[in-house]
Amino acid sequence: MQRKFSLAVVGMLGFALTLTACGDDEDGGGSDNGDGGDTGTSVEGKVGVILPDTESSVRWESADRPELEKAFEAAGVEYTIQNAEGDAEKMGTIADGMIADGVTVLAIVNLDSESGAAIQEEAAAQGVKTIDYDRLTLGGSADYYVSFDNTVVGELQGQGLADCLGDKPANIVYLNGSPTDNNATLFSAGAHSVLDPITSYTVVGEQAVPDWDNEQAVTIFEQLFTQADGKVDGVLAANDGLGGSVISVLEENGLAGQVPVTGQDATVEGLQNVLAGTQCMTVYKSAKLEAGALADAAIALVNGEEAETTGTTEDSEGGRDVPSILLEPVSITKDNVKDVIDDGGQTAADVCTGEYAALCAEAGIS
């Protein structure tokens, strides 16, 4: 897919927000602070949020809904959080519901582009804005799309697989993610563009993971090993939950640790995976980030004003160009592990529990 947009902002690490109050329940929340107070800002309208699931990558749960809460809660906003669980159906009974109960700008991770846009179209007849959040619905509607630069995602795992094989002939497999995710077409793209040109490397499988589904992945890697007849190098994983799949699968033929894996979404098994070394690198996108943007969009859709963006990103199927707030990600390796656990995007409590805590004190990590 073609990109047209131009990055403009924001540097990850470090990056200041004033995203502090209380989180509200899991439903659902207010504009209070928690304890029945007012946070001193108020916001005319609702914000609602659909998550896709909680499967194919901890994240939503575990980082994107804390942080989600906090943005709202902070800016004063009433909003409603729900989670789809993998179905494309439910997904839209929720967006029947939120839309039914009042909210004004509608945000969701889409399970799949057509379901995605029916939401989109529905809501924009009932007078509701939409925003895509962290997936472009291909032939929807949003007015927005929040993100991050995800062939840059894609760039920084080829890299990092190429940084740990080096330039020696090597055979790769790549485990993409769901074909339903346009995320993980961006996603292969990226890698391919950086490790297609490097010709000591020969691709001796290739599959996309439905759904991102962990356990379809052990035998789809499982396959694709048998038929390279073990003779794998590298392994070009899509996120860290496909990665954790792939090293289970070598961990039993006795290769992990030496097969360098790549993953995605800086989750607390894949940064162990990685200062344990059988994990060759993650990529971290940070949930506070991003769950800020959406905030900053939503509240100003809320307001009646237009959100400031980064660009546009192109959808090929709707044949226009969606105003976009794309985000920088950052390649995360054993030497800035750190990193993750100082911008708060885990907890060293969580990272280094067990076997681990030796290897946070190598890498800094207390």
Contents of the next structure:
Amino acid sequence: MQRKFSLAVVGMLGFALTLTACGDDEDGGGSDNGDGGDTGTSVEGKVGVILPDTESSVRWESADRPELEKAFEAAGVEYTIQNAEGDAEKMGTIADGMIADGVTVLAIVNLDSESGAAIQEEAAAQGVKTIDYDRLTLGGSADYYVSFDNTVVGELQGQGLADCLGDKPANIVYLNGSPTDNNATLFSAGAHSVLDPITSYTVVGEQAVPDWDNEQAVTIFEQLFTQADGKVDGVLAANDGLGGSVISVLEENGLAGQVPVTGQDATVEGLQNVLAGTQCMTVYKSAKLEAGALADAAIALVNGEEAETTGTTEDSEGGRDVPSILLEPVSITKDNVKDVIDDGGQTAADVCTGEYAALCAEAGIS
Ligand code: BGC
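What I would like now is the form predicted together with ligand BGC, since the data block earlier showed the form predicted on its own; can you produce it?
Once more the chain from above appears, this time first in line as the rest of the complex follows.
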């Protein structure tokens, strides 16, 4: 009850401020969003999305951007999407620009919780609603959190690695994602919850990779590999990019394909590695579903309505439960790479190039 009331107040405030801000703008006249009663086919309001970077995963520009564009266009809402290129200060500047430009809802994939929370505080002060897209901003004030169940992502990675290793004794190295990304914490926790109880496994190294940087990942894994005297039987790599870094080191040591490596994002490279047997599995998180969920939540906010949620997520730092839409990730091995293609997550044309054509044919992908 209390939350509803404060949302409504913020909503009205947002409407008033939007009108002021858009006073000299093109077409501020038609909106009656403050009532929450508009049932037109196109949505009054404007959604801004800030993606984090182009390096930590190819997903942001190759999957999220096009799917977000499609989702907003289908919903008939005005939108703008920009990329912060891994620079938290730049994300702040983009956010200020979007707010000045009259966005009514701002969605961010934060680069770290502190800078994300600052952006959300500023947005709220200007009456702009915010959504955490994919990564929860700890201590933030987002109205909604749209993501996958990231603990389950980690569990699928742990289970995938265990399936590839079997129950014989094995030395495992963890290459975790960025320490500033709350998802990375959840992925690692999920994987540990599956692998730690398997008593034949020994963790011989574990390190987080700053900013998910694939080049640093090579150096970090080389060090962990050397420290373990090369006795590494399996690697829990948090996404396909980090997995690719690990595979390159294993290749140099003549071990690619013999040491199972996990991943995430079902990228073209990740799927090719899975088909080739150098990567044990990846995790598919449909960008179409996630972008669609973001568009739905944003439109509800624009209309002064509440979005349909799947539950809440605890923000331990802010001490609040954030209304959430969490989707189900899917584990992908050689046996079901085809499912990603059938779902439109990647195209056969992109995955089945050159040497992968024969492997695709074997996997029933045409
Ligand atoms: C996302 C992953 C992505 C990683 C690096 C995480 O927050 O959930 O899908 O691979 O960031 O960009």
